[in-house]
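Next up is one chain by itself, shown in structure tokens, the form predicted on its own.
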Amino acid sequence: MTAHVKPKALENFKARDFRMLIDGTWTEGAGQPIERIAPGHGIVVSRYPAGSKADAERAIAAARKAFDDGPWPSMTGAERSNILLKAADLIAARADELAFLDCIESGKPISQAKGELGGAVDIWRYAAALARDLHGESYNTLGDGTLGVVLREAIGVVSIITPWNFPFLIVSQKLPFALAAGCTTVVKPSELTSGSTLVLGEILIEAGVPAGVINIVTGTGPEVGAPMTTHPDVDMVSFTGSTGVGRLTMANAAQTLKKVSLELGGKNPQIVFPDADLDAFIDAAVFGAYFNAGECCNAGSRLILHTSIAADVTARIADLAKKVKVGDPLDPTTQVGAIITPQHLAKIGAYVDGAAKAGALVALGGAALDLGLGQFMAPTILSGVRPDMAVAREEVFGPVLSVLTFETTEEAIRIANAIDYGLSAGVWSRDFDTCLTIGRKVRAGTIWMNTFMDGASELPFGGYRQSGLGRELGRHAVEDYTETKTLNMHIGARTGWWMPR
């Protein structure tokens, strides 16, 4: 690997200054500012404001006030669908500026943020389409003196918490389906990637969106989140992190009973059958370990290999990963970016030593890599993981690869199944008898079968037990900020019980 120098695109580079967005006004921070360095880069890249609890309080009354008081939830949902498809050309016209940000705050590959953002309007428009086709029931079938009517209501104020890995990205599958609803919300994006959160706030403005209906503040989660999810005029939290701050999140919920969205954490595997097309697997498992440095909720960190083909997939596996680009997020080829921070950096290395301590095999990588400036993984393996083993069980969160065997089925299956999470898995064979009964039995939000961490917008995600609660995306993703009100209107004179009959 060559020595890593810093870009043409950032020589004459200047750290951009952002203010957080409450009741339609740009505001400054009481506090220092937080300033993001790039973990590709080393370099200070971004500065916004430190929020505080009197802050997020500010911005959650704006939304409430918007909410009771304003036009945003009586709109027609042809008219709040019009504002969200002009947002989605936005989107799409600003698209390199936005992928930008999110490429040197996380230390994603751009030629990937440029992807995402790509997703993200499309996800945009589906949700402007959805805003139309949000409808409740109605019951004529109750007998000649009632009838029923089921009404979707917006649920009122959400909070919205995002994380870092995917910043633009993630905030599109939360924001717009709330926005169709008729919700209010306040947005607290990760203070380590903020800056594609707070040009959307920009977006949103130009669009049309009423003041207060989005609110953007910036800050650490004990100084904003916390009241984000507590407050009584909050009436929804919508999270995405890791499991530990999502059962936190819920605690604090639990307090005012407000409706929880949580997309937790992932430990999903890939069983492959001996019999699968070998060639298009091993392209998925290193897509699916290495994409985005492994930093992403479904990678596919566990392989669950049939012992028949364990060895010599496990060697294909790593003459494709040590051809896999690690560098500098901001030029094109480049397939793996930086980590996120150096503290999360040693972390995925203490995973690496302790299994190796336990017994695996360090198959590949498995060490941090100089490249001159930032914070760098080598694609790594391991293999002969156990089940009992800490990597083969937690969300390792890092460009680092499991492998684990098995002889029967049933095997794969409760190995599959033997952990806390479940968000998605995959199964590889040419036999459609043995990839449904994997779909059917594994226990998770998604099945892949012959493809890995493929999506769409119509298609729902979201996991089982620890890896969260509710659904993003798919048709029914709106509903998930409504409330649901039943209309139960008589017709003609009632008898009351107590008179003769």
Ligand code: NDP
The other form holds:
Amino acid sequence: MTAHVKPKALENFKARDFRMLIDGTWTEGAGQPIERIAPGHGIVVSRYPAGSKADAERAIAAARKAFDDGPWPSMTGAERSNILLKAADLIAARADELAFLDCIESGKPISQAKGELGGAVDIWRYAAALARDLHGESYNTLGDGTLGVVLREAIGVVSIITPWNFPFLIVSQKLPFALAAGCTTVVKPSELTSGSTLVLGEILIEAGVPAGVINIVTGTGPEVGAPMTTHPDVDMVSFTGSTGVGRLTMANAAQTLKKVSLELGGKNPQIVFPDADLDAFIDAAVFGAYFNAGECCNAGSRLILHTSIAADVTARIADLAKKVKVGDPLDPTTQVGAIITPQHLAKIGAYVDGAAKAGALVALGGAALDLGLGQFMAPTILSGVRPDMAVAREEVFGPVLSVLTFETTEEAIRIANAIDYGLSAGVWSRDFDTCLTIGRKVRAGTIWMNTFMDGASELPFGGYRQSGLGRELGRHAVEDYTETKTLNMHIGARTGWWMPR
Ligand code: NDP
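Now that the form predicted on its own has been shown, please provide the structure of the form predicted together with the named molecule.
Entire complex below, previous chain first.
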């Protein structure tokens, strides 16, 4: 790990003042702006308007009008696709600026933030391609007198609510697909990391997205987010964040029966058999646990190791984890950056203390790191964790790896499934049957085999059970933002109840 003082890049740095985007106009909020203190540097780096319920309602009204009066929903797929492709090019052109904002506001390493921007550009291009391929079905099999056509229509106004852990990447998993379908949108980024989403607003306007189609309202969840989940003019809510707020979102949306799409928490196991390529696994275990400081819904936070290899493998993971470079997020060689807020750091610490009291062994780390500025946590390993401990069942959202053990394949599957979450899982074995058995029996939206946390724009992503509802990415992602409409057409003379036959 590296101690640091205020880095050179921030010596003459002035906090950036942002405005929010409502109906094509950049707007100040009424009250005091929200100040974002960089978690890795301890200084104010951004100020966003503290949007109000009234701002959210104005944005919803603008999105409603833009949907009902057009032109966005009635443009051709090719026209929308071209605008999304232009947006992708502009994102790529401003990638360094966007990555810098995500880095200083969230505390993630700059090299990682740049990688996420590359992934986001690919998603925008993929969504642009899907905009031209959105289609329904036709039934020419219903007899000479009937032709059935099933249309796909944009669902309408979509509220998009995003968290702080992948600020630009997560909005990019939702917004381009909603826009590709012809929807209009209101976006609320996390109050901690709104900068890159607001720059995205500039990009979309420059790319040619009409006023009102994209509105971005900054502020807190209860003030701005809540009305976006209850307002009768909103047709769908797409939310990523905690399972608790996801549950509240669903309950709020139920009042007007809106469609909801939820990407929530995870407690993702990696199940490891003795015949696995252990060198490859150990690297993936360290990556899975400490990437993004573990503040990751997909984090591989639970290892389920075969008892015959558990002690040796845990020691080797600890050796590698000691080499992970924790430090200044702006240093291009940093692998693990800062923890999002001091409160969150305290929550992670409480999980570690609770596990130790319950009988787990702190095999590595376990405490905060003082690097001079900001808040950091040492990569931590807890061994001897039992499936009933809180740290084995709940999302810690920090660099904390829990190690559990198993004897039989059935036991491994039972432990993997014995939690409320089902986002993702990994299995490590050179045996084809073992991998497929685990792949079919573990209840999670993604199963990695002999790899971990890989992804592609083409592959759907989402969770079973309390990890969420619906899937993002993949070729059906645009369809999520549509309604189906049946056109039932009669051909020729119609006979019926009172018509002569
Ligand atoms: P939240 O679920 O609180 O926040 C996610 C988004 O929802 C933010 O934009 C937040 O606004 C907004 N929000 C909060 N309350 C409401 C509400 N009543 N109605 C509508 N929107 C609301 O997650 P946190 O960011 O606070 O993180 C807490 C925990 O959630 C983490 O420790 C982790 O366990 C989990 N998490 C999971 C993520 C995932 O990817 N699955 C991502 C982030 C967190 P605001 O700006 O006020 O925060």
